[in-house]
Structure formats: C-alpha cells, structure tokens
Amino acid sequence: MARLAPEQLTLYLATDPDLLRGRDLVDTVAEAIAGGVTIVQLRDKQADGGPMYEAACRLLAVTRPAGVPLIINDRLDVMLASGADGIHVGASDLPLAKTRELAGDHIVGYSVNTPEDLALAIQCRADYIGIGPAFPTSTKPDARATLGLEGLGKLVTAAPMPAVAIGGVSLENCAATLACGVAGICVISALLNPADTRAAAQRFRTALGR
C-alpha cells in the first residue's frame, strides 16, 4: 500500500490548462510548490495520452526533488508510464476496484460525494478521498450536489482515510473547511487565476495556519 502522510494533503493543487492563460504548466507548478503546495494533480480532461505523459514527466522533474507527490487524474496508463506517484479517479472513471488492483503500491485517490461513494472507497482501500463539491464551483460544470460544511463534516467523520475538501474552497472559507476535520484542501482556480501563483499559495498556507 502506498504511504501518504496526511500533512502531504494540506494544500492540494489540481491543474487546469484553461486557467494557465499561456503560462507554462511546469513553471506555474514550481511556483505553487515554492509557495507551499504539498501535492499536485495533473488534471486535463481533453489531453491525449502522449501530451499528458510528456507533461507528467516534465512535472516529475519539479515535484520529485521537492518531495511533493504527483497524482494523475483519471489516466492509469499515464501514471504507470511516467512513474508518477498516484492516480485519482471518480465514479465515472475506471472502476475503483480495478484501479486499486492495477495501481499496485501507487497512491489511489477517489472522489466522494455520498455515503455510498465513501463505502466504495473504504471497500477498495483508497489511500485518500476528495470530498466535494464543498461549495458551489465553476471549475467543474458537471459537479454533483454541493455538500456545504455540514455535509462535508459528516463524510469526513465517517472516513477512516484522510480526506481533502474540493470545490469552491477559498481564502475566506478554508479555515472553516479545515475545521470539519479534513487533512487539507484542494484548490484549482484560486491558485491558478492569480498571476502570482507563489503568493496565492503562501496566502492559503497562512490562512490554513500551517
């Protein structure tokens, strides 16, 4: 089983090519890590396997020396080919049981929105879960029902593995989100929209009190 310390989930960056606005992916991620990001997910729903593999290899040259895990969204083939640290899947992706089987000792994360999702994550031995959307979000237009702090807290309390909150997490609500018991927060637009990604990450780390 993969080893993932809960503190590595403190500030989780998921990438989005639409938010880079011409900036280099690797340079932007490097700035985010310098500002305090502790784990990175390569997320690109439109990319073909070849370009995504190349992006993963380039990112590993930045994340691995920093001791920051690199997670691949959805694409088990890209994770295995690149040697990335793990994979994150959701209900509509490759089944979690098969993902866990094929991923071996790599980190496996799973998106959770309902008690049924959590039961599957427990059954299939996910290493961590991403619970959300915690708040309304524009990053994922097909997002499931918004949980709010109460719904988030119930799922966190029932989860035996560490969890990150995702969806609409901001500087204003991140402290309240952390108080629900999550190990960390996953942020996309609030880290990638600002021109200074390093400063944005630093502000989050300060707001989280870590």
Given for the second form:
There are 2 protein chains.
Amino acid sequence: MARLAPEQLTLYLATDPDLLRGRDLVDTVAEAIAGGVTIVQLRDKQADGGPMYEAACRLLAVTRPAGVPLIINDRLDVMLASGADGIHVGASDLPLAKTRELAGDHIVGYSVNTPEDLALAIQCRADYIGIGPAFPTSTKPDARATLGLEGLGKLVTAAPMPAVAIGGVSLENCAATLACGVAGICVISALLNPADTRAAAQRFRTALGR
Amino acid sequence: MARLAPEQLTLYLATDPDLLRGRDLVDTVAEAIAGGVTIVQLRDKQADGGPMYEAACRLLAVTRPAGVPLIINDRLDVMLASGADGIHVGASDLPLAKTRELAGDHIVGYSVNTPEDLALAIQCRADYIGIGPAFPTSTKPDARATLGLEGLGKLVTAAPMPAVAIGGVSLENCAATLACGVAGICVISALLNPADTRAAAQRFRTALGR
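Next block, the form predicted together with another copy of the chain, ref. the form predicted alone:
Following is the full complex, with the preceding chain placed first.
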C-alpha cells in the first residue's frame, strides 16, 4: 500500500494559517524541514479548494525533494488534484471508509481518541493514526478528552499501525510521549509560534533523541 | 459524457445554510422540487467534509427519485464519495481542468463572468455554465461585475454548452433573462427566503413559462 516508513512520522508538522502571522507558508515549512520535520500536513479548514490546491502544489515543490510526505487535511480532492502523498481525516471529515476507498495507494491517516476510533482505523486500514489530544491544548478548541500518557499508551499498544501523538506535545514532555510507543509526535503551535521554526524543529529532534 | 438535458437547467436551486433559518435542508429541497426546481446544488463553504457528505447522501434520497441532478459545490471528493451527479466550481475552487479530469462522467459546471472564463469552460469541456452575476445581488458578497441582460446575452451567444443565469434573478426579470438564450435560471435567496419555498418555485415556473 502506501509508502510510509514509521521513522517518517518522527516529527510531524500540521500547519495552521492563523499561526503564520504574515510568514509565507512554504518558506516556513521549508525551515521546519531543514530543522528536522519528517512529515507535513496541510491544514486549513477555512480555505476554498483553489487556494488549498495552490498551497499543496507549492508545498510539494519543497517536500518532495526532501523526501518528506505531504498529507492533506480532509480535502481528498485536493490530494488527488495536486498529487500530494496522503490524506488525513478525523471525525468531522469525509468518512474514513470512503476516504480509504477513494485514496487508492495514497497514505491515509486517521485521528483517534477512543478505542472505537481505533477499531474503525483498523477496519478501514488507515496507514497511520494520530492519537490525541495527548495533553491539554488550545490549538483545536473542539478537541475531545485529553488522554494523558496512560490513555495514549493504551491506544498505542492496541494499534497495529504506526501512530503519532498529537495535542499539547512539548519539548518537555516529548521524550516521555515517545516512550509510550508512538512512532513520533505531531506539533502545530510549538513549531509555528516560535519565530525561528527551524531552530524549534532542531530542539524537538534533540529532545526526541531521534 | 454527463447526462444533463438543457431542460434540467430550467430552475436551478443553489442552497445556502444561512438562509434556512432553522428549516431542515432536505425538507426544504424536497419542497423546492415539488414546486418545480429541476436541479439542485449543495453549497456550504464553511462545512467540513463529514457534514457535507452526510447532507449530500440525505439530499440524494430526495433528488434521485425525482430525477433531479444533485451538484456539489467545490468539494469534488464529496461528490465522488456520495455518488452525487456533478460538481460545480468557480474561480476560487479546485481548478476546472483538474476537476474535469477527476470528475469522469459526472456533470461539471463552471461559473462564468468574463469571455476568459468562458474560453476556459470550453477548453475544459464544462457540461454547463452559470453566468453571472446577471443582476445586483447580496447573496455572494465577493461577486464580480454585474453583467446585465446585454452582458449575459453576449456570453450566452458565445457558449456552446447550456447556461444558467445567476445573481439577482427574480420573478420580475426571469422572463427577460430567459429571452437572452439561457437554458434556465439559478436562484438562492428568492427560493430560500420565502417561508413557502414550494410556492416560490411554482411562481418561478409560471413566470418562466416553462
């Protein structure tokens, strides 16, 4: 199926247009990759298909030469049209079963918060899962119950596919998070809030020890 | 290609969640169809893929038995996943060429405001076009230059595919609009603002004389 090695999940950046504060999306992602980000998700819940497609094409020019997969949030059509590497869906997005069916050999990721979510991810052959929120976070105001390391560990142990932890993962807690068995961590604000995203990514790679 | 007879464009309803004012989307569309609407576009620029997909599936249960095509705005993936009949894109949506490529035999509609838009619609083999805004309108605040009957007529004459006029089309001007050569008219608020959408659709069919 999809070509996703677990080590490509080590440091996962999901983008958020509100956190760019005037910086160019592609420049910022390029800095993040230079600092050690291994996979990128284009996420913009408000954008129409046109700007989202253009952003995907511009990002691919940076991610592809770096061997970094580009995942599109929710918009499977933008993935298909741009030739991006994969799609990530959650509970409010296109149903996972339909996504898997239409995505073909592309990478399919799914957001998991409960054992029921995990069962669906297994049933629909998601290539990876994002488990969260691991810790309290303000980036996704609609986020569900915080799992903590114990809840995270339970879901990771039961998951046959590689997983990343998402939600409130920081320099301080990322090593303990990794020790739960996830293949990597997903961060948004911890990489986009600092003015120097490259240095922030380097610090995460150091803290992760990978 | 797509199965769209020009007479199916006679009275085209594009939905707008803000105009439902608590009424159920599917019930309202069913009333519109009972009153004479011949084609329906699901349009919700703010919705995630999940709610949009569910709405499409629920609408298909009403449109399909009536022989009324269901067109999805911008979200080609929702069209593919739900099995809806077609996709409509405009300048801010997924590029028309990519849309045509990915849509296969589904109906593809394109929004046209200028001769350049029309040239692209022809080049990409759009199955129908929506020409507008025909008259001043408040439904789409980002709308481009108002065409008037003269501008509408010029574009219609040059179009090899069937066209609907959109933007400010009313009971008062719809007969004159039709006389420009369009296959039909597209309305949003004129059908959704009235509490009795069925009666409003019937009045339009009477005024159109078709």
